[in-house]
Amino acid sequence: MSRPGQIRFLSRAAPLYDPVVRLLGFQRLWRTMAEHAGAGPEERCLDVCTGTGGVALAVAGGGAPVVGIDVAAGMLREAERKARASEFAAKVRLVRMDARQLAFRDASFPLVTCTMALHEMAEDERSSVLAEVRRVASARVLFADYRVPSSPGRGLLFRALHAFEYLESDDFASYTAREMGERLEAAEFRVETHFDAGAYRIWPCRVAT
C-alpha cells in the first residue's frame, strides 16, 4: 500500500483504531510516553502524528497544553471525540497538518513527542519529519516506535509477527534496516538513552546544539 493509500486507510479505519491497538499494548505505551515526558503545567507540547490523540491526552492529563497534529482527518475526528469526552479538552488543540511542513516557528515547543509513526514513512518522508521536529523543538523530544531485534533469529520472528506492517506499508522494511538511535543522531538529536515498553522502544532526546 502506498503512503497516500495508507493515510486514506487509516482515516477510514479510525473508529476501529483504538480497539485494535489496545490489544497491541498502545495504551500502556501512551501512558509511558507521558510519564517520561514529565511535562510541567506550562510546558507547551507538540504531539506529531497524534493519531487518535492517545499521547496528547495522556500528556494533557498532567496539566500541559498540547497541540496534536495529524494528516489523517478521520484520526483527528476520533481524537476530538476523545478530547471532548475527557476532562482535558481545554488543554488539547488538534490540527490537521502535514508533519513534513509544520506551520510553527523555530524552537517554539519545549517538548515534542512522536509515537508509532516513523515506521510508516518512506525514508525521505522520515527525514523531512525529523528535520521539522528538530526545527520546532527547543529542548526535549521523545520518539517511540517498534523495537527491532538485532539478532537474525529474533529478526525472523519479528518479520513473522509484523507481516501486516510489511504489507500495509511499502516502506516498513526501510525502517527496520537502520538502527533508530543512529537515525536520530544523524538528524541532529542527542539521544540520551533508550528503554523498552513491551514490544516498543522509547528514545528520549535533547535538541543537539
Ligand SMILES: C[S@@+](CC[C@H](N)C(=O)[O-])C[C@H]1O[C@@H](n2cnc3c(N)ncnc32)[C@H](O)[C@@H]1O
Given for the second form:
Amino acid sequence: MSRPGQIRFLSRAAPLYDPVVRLLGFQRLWRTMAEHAGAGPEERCLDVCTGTGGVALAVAGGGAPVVGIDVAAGMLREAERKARASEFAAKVRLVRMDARQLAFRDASFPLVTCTMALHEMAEDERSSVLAEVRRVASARVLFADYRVPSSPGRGLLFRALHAFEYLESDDFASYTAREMGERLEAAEFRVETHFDAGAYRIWPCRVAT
Ligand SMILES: C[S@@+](CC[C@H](N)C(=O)[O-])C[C@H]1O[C@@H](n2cnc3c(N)ncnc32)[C@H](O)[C@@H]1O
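Having seen the form predicted on its own, the form predicted together with the ligand:
Zooming out: every chain and molecule, the one shown earlier first.
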C-alpha cells in the first residue's frame, strides 16, 4: 500500500483502531510510556504521531499539558472523542500536522514522545521526522516501536509473526534493516538505555541543546 493510501486507510479505520491494538498490548505500552516519561505537572509534552491519543492521554493523566499531532484526521477525531470523555480534556490539545514539518520553535518541548509510528514510514520520511523531533525537543525524548530480534532464529519468528506488516508495506523491511538505537544515535539523540514492554521496545533519549 502506498504511504498516502496507508494514512487514508488508518483515518477511515480509526474507530476500530483501539479495539484492535488493545489485543496487541498497546494499552500496556501507552501506560508504560507515560510512567517512564514521568512528566512533571507543568512539563510540556509533544506526542508526535499521536493516533487516537493513547500516550497523550496517559501523560496528561499525570497532569502535564500535552500537544498531540497526527496527519490522519480520523485518528485525531477518535483522540478528541477520548479526550472529551476523560477528566483531562483541558490538558490535551490535538492538532493535524505532518511530523516532517513540525510548526513549533526549536527546543520548545522538554518532553517528546513518539510511539509505534516510525516502523511504518519510508526511510526518508523517518529521517525527516527524527530530525524534526530532535529540533523541537529540549531535553527528553521517548520512542517506542517494534523490538526486532537480532538472532537469525528469532528474526525468522518475527518475520512470520509480522508477515502482515511486511506484506502491507515495503517500508517495514527498511525499519527492520537497521537497529533502532543506532538509527537514533545517528540522528543525534543520546540513547540512555532501552527496555522492553511486551513485544515492543522503548528507547529513552536525551538531546543536547
Ligand atoms: C500505528 S499508529 C500509532 C499511533 C499512536 N502513537 C499509538 O501508539 O497508538 C501511527 C500513526 O502515525 C501517524 N503518522 C504517520 N506518518 C505521520 C506523519 N508524517 N506525520 C504525522 N503523523 C503521522 C498515522 O496517521 C498514525 O496515526
